[in-house]
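In C-alpha cells, one chain follows: the form predicted alone.
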Amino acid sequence: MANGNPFKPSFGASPPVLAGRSEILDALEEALDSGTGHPDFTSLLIGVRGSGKTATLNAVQEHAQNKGWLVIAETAHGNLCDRLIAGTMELSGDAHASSGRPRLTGVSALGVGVEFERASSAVATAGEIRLRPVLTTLGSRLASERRGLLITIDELQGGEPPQLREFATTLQHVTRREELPIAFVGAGLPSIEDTMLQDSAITFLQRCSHHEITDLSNAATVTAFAEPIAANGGHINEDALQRVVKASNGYPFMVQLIGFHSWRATASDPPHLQIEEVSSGIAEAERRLQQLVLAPMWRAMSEMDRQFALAMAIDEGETLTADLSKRLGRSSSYVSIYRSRLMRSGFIHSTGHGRVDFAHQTTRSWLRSPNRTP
C-alpha cells in the first residue's frame, strides 16, 4: 500500500485540491477587498451534505486571514451568540488597553455578567452585554486600522431561531447600517430555504447573496482527482481517470472516498493507479457511500419519501415523472411536491424535463437489496 494519501473522505476537511470552486471564492474575495457595498460581503453558501461547503468556508478564511483580517468561525447549534461574544472578547485582546477605555476579559456561561478592565488594572462589572456593541467596538477599530472582521457560521440548518434572529439582525446593523467592515459568510444545506429562510424575523439572512455549492463539471472532477496524485508522485491512467469521473457523477465527498480508497489498493510507492485499482477503490467507496450517506438519508426521510425513492429504483435509469405520478396514484402536482424535496436533500437530481435520476449510482442498487440497513 502507497504511503502519504492525500485524500480526505471526511465531512468538513478540505479537500487537498478545492476544484470547481474559483468562481465563488473570486467573488467572496472580491468582497472581502471591496468593503461592506459590494452585495457578496454578506453571502450564503448552500449545497448538500459533502458538497464541499466547508472546504469553501476554510478557503474564504484563508484569504481572510492572508489580508490580516480578523476571524471568527462557528457553527449554528446551540448558544451561537454566546459564542460569538466570547470570540469578538477574545479577539479584541489588549487592543484597548493603551487608550484606557474598557477591555473585555471575560463573560459568563449564560453570556451575562460581562467584566470589564481598564489600563489602570481596576475592574468594574457591567451587566448583560449583547452582541451588537460588542462587534461595534471591534469593527469601529479594525475599520480604523483598515482592516476587518470575517464571521463564518457552518451547518445553518441546525441554529436555533432565537439565536439566528438576534446574529441576523445584529448583522444587519453593523454591516449594512453602520458600514463596519464584519464580513459574514454562511452555510447550511438546501433545506434553509424551506425553513430558516422563511422565518420573517430573519430577513436580513434572506437578503444574503446566495452562492449554490454544485456537483463539479468533469473536468473539475479530473482536477480534484488526478492533481493530488501528481503532486504526491503517482500517476493516474487515462482509462482510470474516466472510470474515476463517472462513478463519482460529480459529488466532492464521493471523488474523496474513491481517490482514498484507490490510493490504499495500490502496492506500488508512488503509485501508478491503473483500472484495478480504481475499480477496487469505486467498490469500496460505494459501500462507504451506502453507510455514510445514503443510510442517514433514508432515516431522515417521510414515508412518502421513502415510496417515491422506491418507485423510481423500478427503473434502470433516468425515471419519468409522468410515471411516477402513475406508480404512486397521484397527482403530478403532488409528485412535484416531493421531488422538490429529494433534490433539496441531494438524494436525486434532475436529468431534463420530467426526469430524474438518483444522484448517485449505488443508490438504486443499495435501494434494491434486500440486505438494506438503512
Ligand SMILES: Nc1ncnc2c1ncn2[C@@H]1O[C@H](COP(=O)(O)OP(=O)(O)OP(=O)(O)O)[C@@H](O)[C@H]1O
Second form
Amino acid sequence: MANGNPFKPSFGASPPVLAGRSEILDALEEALDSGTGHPDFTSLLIGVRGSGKTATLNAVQEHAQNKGWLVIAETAHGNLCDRLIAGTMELSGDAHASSGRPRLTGVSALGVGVEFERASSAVATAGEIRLRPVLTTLGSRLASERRGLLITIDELQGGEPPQLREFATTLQHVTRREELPIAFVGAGLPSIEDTMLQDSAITFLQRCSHHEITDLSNAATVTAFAEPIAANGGHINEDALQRVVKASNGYPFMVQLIGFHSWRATASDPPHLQIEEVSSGIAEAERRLQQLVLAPMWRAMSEMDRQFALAMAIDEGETLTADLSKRLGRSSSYVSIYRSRLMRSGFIHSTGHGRVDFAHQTTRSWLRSPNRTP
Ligand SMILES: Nc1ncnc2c1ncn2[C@@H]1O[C@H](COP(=O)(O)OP(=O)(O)OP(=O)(O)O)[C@@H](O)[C@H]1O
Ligand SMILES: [Mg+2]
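Requested next: the structure of the form predicted in complex with the named molecule (the form predicted alone having been shown above).
Shown next: the complete complex, the earlier chain at its head.
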C-alpha cells in the first residue's frame, strides 16, 4: 500500500484540491473584500449531499481568517442564537465572555463527544442577552478596525424555524440597516427551497444570493484526481484517469472515495495508478457509496419515489419520462412531481428534455441486485 494517501473520503473533510469552485469562491471573496453593498455579502450555498458545501464553507472561512477577519462557524441545529451570542461574546472579549472560561459540559463514557460550553452562553440562555446588540457592538468595533466578522451556518435544513427567523431578522438589521461588516454564508440541501425559503418570516434569507453547488465538470474532475496525485509524488496513466473521471460522474464525494481506494490499492513506490489499481478502487468506492449515500437516501424515500426509481432501473441507460408515465400508469404531471423530488435529493438528474438518469452509475446495478440492503 502506498503511503501518504491525499484523498479525504469523509463528509465535512476538506479535499486536497477544492476543484471547480473558483467561480463561487472568487465571488464570495470579492464580496468580503468589497463590503456590505456587494450582492454576495450574504449568500447561500445549495447542493445535494456530498456535493461539497461544507468544504466550500471551509475555504471561505480560511479566506476570511487570512484577511484578518473574525469567523463564527456554526451549524443550524438546536439553540442556534444562543450559540451565536456566546460565539460573538467570546470574540468580543468583553467582560461577560472573558470571565467565562471554557467548561466541560459532557463527556461520554468512551471519552468521545466532549463538548465545551462557554459559561457566557448560560447567561444568553436566560434570555438576558439578545443577538442583535452583541453583534452590533462587535460589528461596530470591527468596522473601525477596517475588518469584519464572517458568520457561516451549515446544515440549514436542520435548523429550528424560530431560531432561523430570529437570526435572519438580526442579520438583516446589522448588515442592511446598520451596514456593519458582518458577512453571512449559509449552506443547506435543496429541500430548504421548499421549507425554510418558503417561510415568510425568513424573507431575508430568501434575498441572500443563491449559489448552486453542482456536480463537477469533466475538467474539474480531472483536476480533482490528477493534482493531489502529482502533488504527493504519484502518477496516474491517462486511460486510468479517464476511467476514474467517468466512474465518479462529477460527484465530489465519489472522487474522494475512488481516489482514496485506488491509491490504497497501489503497491508501487512512488505510487503509479494504472487500470488495475483504479478498477479495484472504483469497485470499493461503489460499495461504500451504496452504503453511505444510496442506502440512506432509499430509506428516506416514499413508496412512490421507490417505484419511480425501480421503473427507471429497467432501462440500461437514461429513461424517457414518457416511458415512466406508461410504466407507472400515471399522468405526466404526476411523474414530474416525483422527478423533481428525486432530483432535489440527488438520486437522479436530468439528461435533457424529458430524460432522466441516475446520478450515480452504480445505482442501477444496486437497485437490481437481489441482496440489496435495505
Ligand atoms: N470541489 C471538490 N473537489 C473534490 N472533492 C471535493 C470537493 N468538494 C467536496 N469534496 C469532497 O467531497 C466530500 C463531501 O464534501 P462535503 O462534506 O463538503 O459535502 P456536503 O455538501 O457538505 O455534504 P452534506 O450535505 O452531507 O453535508 C468530502 O470528502 C470532500 O472532501
Ligand atoms: Mg456538509
